[in-house]
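Shown next as structure tokens: one chain only, the form predicted alone.
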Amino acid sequence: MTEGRLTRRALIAGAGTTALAAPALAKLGGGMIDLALPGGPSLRPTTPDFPGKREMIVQRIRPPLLEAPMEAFREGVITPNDRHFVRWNWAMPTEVKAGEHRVAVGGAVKKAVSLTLDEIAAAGEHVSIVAVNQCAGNGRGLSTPRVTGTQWGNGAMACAKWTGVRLRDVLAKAGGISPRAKRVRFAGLDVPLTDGAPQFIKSLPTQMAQSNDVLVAWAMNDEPLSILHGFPLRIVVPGWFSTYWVKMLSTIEVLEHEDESHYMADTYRWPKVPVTPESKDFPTAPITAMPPRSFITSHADGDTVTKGTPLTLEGLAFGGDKGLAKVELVGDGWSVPCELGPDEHGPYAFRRWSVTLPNVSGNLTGIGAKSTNANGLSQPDALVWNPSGYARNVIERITLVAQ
């Protein structure tokens, strides 16, 4: 869908949410939550003390890694901004002045340009897309055996309405790209915490970068991006993991060669072949599109239900880079089709589902939701293990106790 023109006032209004004072971050004035991680410590602090956030699970303070509690996904399909997860690889500025911000567009283009926010906004049609934003490591902490990296539960995901202009229209401001272009690369204002560490840079294949759905966005859920979510601009790549959704966008570079930068060539990659914890020297490929996932949100593992009565289960699901085709409730050797909620927001969004079991005769052991997308890709019964814990989409199972 299209939106009205971005106003300079709206962008500058976003700059008012830039305070990330160290005392507030250090206070951690909330409680604790047990993420039930099988391979190591599970307790994490929670706090409402990050700007613009309700109670969030704190995986790290500087730079911030904040996870949403699963209760945030119990209603609706749009995740409120104050419950949207936060993931930064490196330290970001605590203040960005909208009037001074520029985006450099260069490399294999006809004419390198440095664009103001007004010029970005005037580059083309304003477009809104509802899409799931999910960390490639979402659910990593549930891997068995344990893997290295942030030990996320399943709350490093969110679904929002993103508004901006198409990336291809911004590239057109530089007179277009070379016919030999292979990739379009992005960098933001975040900087490494140690000398010599690689800058966080990501790139997309040229065809993907010029698609209808890849945006340079300034708003989420009809509000200017906050500083935690990449004010004033970020890349939005619906259907792909959030590692490509570069925040605080400052540079766009068109490449006529493959991208050998660290975060493309050395990390955010997974095996091309099945591996075990003992595997070595296997070929890898970049993590790109998300697979389908689904979750029971109405009940948690270990909840009690009433024996001898009907039981309604509810949850959410998404198809990854394709629309959702179906969701099933599965147990040990059985499955029941679920009713999907309305497809209100397009193929990249969360959808609600529900199912009613006519009679609870005993404990419901190891039940889970299994989603299948429009390409026929379904969630696997068993974890497809990889050494970075990327792209988890195994069926997430719980047990309900009948009393």
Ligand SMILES: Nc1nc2c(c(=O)[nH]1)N[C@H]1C(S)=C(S)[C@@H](COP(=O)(O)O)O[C@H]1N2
Given for the second form:
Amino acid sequence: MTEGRLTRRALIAGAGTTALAAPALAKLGGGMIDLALPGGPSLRPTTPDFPGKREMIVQRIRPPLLEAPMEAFREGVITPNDRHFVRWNWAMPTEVKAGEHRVAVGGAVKKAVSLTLDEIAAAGEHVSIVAVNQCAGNGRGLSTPRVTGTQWGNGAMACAKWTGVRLRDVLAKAGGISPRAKRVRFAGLDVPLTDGAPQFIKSLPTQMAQSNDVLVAWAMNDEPLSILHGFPLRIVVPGWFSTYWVKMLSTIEVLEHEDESHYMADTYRWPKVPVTPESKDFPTAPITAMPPRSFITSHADGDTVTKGTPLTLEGLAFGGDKGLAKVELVGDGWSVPCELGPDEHGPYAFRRWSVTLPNVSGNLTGIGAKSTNANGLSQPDALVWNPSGYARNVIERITLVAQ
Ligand SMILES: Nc1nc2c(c(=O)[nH]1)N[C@H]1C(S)=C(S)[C@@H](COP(=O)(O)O)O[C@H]1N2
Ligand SMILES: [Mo]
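Next up, the form predicted in complex with this ligand, please; the one we just looked at was the form predicted alone.
Starting with the chain above, the whole complex follows.
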């Protein structure tokens, strides 16, 4: 019943979503925030003026790059939609008519089709998955030495419940894919701002595309996707970085060859070997699965705590493409196990953790949360530097001053 209603709301009833009016930088209401980026200008404006958003950090106005302040992660494990970060590579249409929207499914399929939203909604079982959406460049601005790209703090991540149908059920509407299929590629309605620049298209290996958890989704936390988040449909790839989560989905193309397009072959890749800023001509591979990460959310760097009393620290963590096995609080040469909150939402979701230290005897210098996932993958002590600052998952450390 709920799903029926949702589908109607998200896909059928809507004649479209009205124009997205991006505020002008000069007119932004809001304040400033210091992202404490080590290598460069660290202050950013904040604004509540984007539609459907509370106060967000403005990394860029057009196309919008909006980061969530870390306070958004203090409570709960689902990030509210009005605090979900936003990222577009190119300008997106500011109006989409649901009734006219089609998804073309073609390439190496039995019979190319063009599907309405109703047909997508009827393609298979409706599935909801709670999963972390995280930009591959999340936390990049904290890299030392500095790297190029959007200088995000750690707020280019969010956890939401995504609802849609399985991508493989949508592919089945085209009579199935070629046995020689190698990749399934996605495009959205957004187009490059400059002539001749490459369109933002991304592809998954066929096996991944056909897995249980990859969705063509229309809802985020039981709300239809907003324009900013890709109305009317987006790809959701739980466990993988959000570069694959193509928004405003309009084309699905099955390839019998490797994908040589720009955003697969030239960018969103990272070194297969350890590199330094001086390294040249090293082999690279596409960024795919996310590694585990964790954050202290109860305290910020430089906060004061009371000497001679117990101290409870809290935070959140996620395992990446596998569930969490454990979270520890680590300091200089010590570690204590943390208590993991309930596994409410499955392996791809945020989870809370907490730990109580029996007695604060002095400053807590360079403490951080360290998570390990069910594959045994742990967060490293030192940054694994790479030229684009992708996949940051070094232990994030803070210092608390005892008074
Ligand atoms: N159509 C389209 N989809 C896209 C992008 C884009 O530029 N165009 N950017 C991708 C990247 S790099 C990220 S980080 C996520 C951001 O998703 P969000 O804005 O819903 O948080 O969208 C992905 N999907
Ligand atoms: Mo991204």
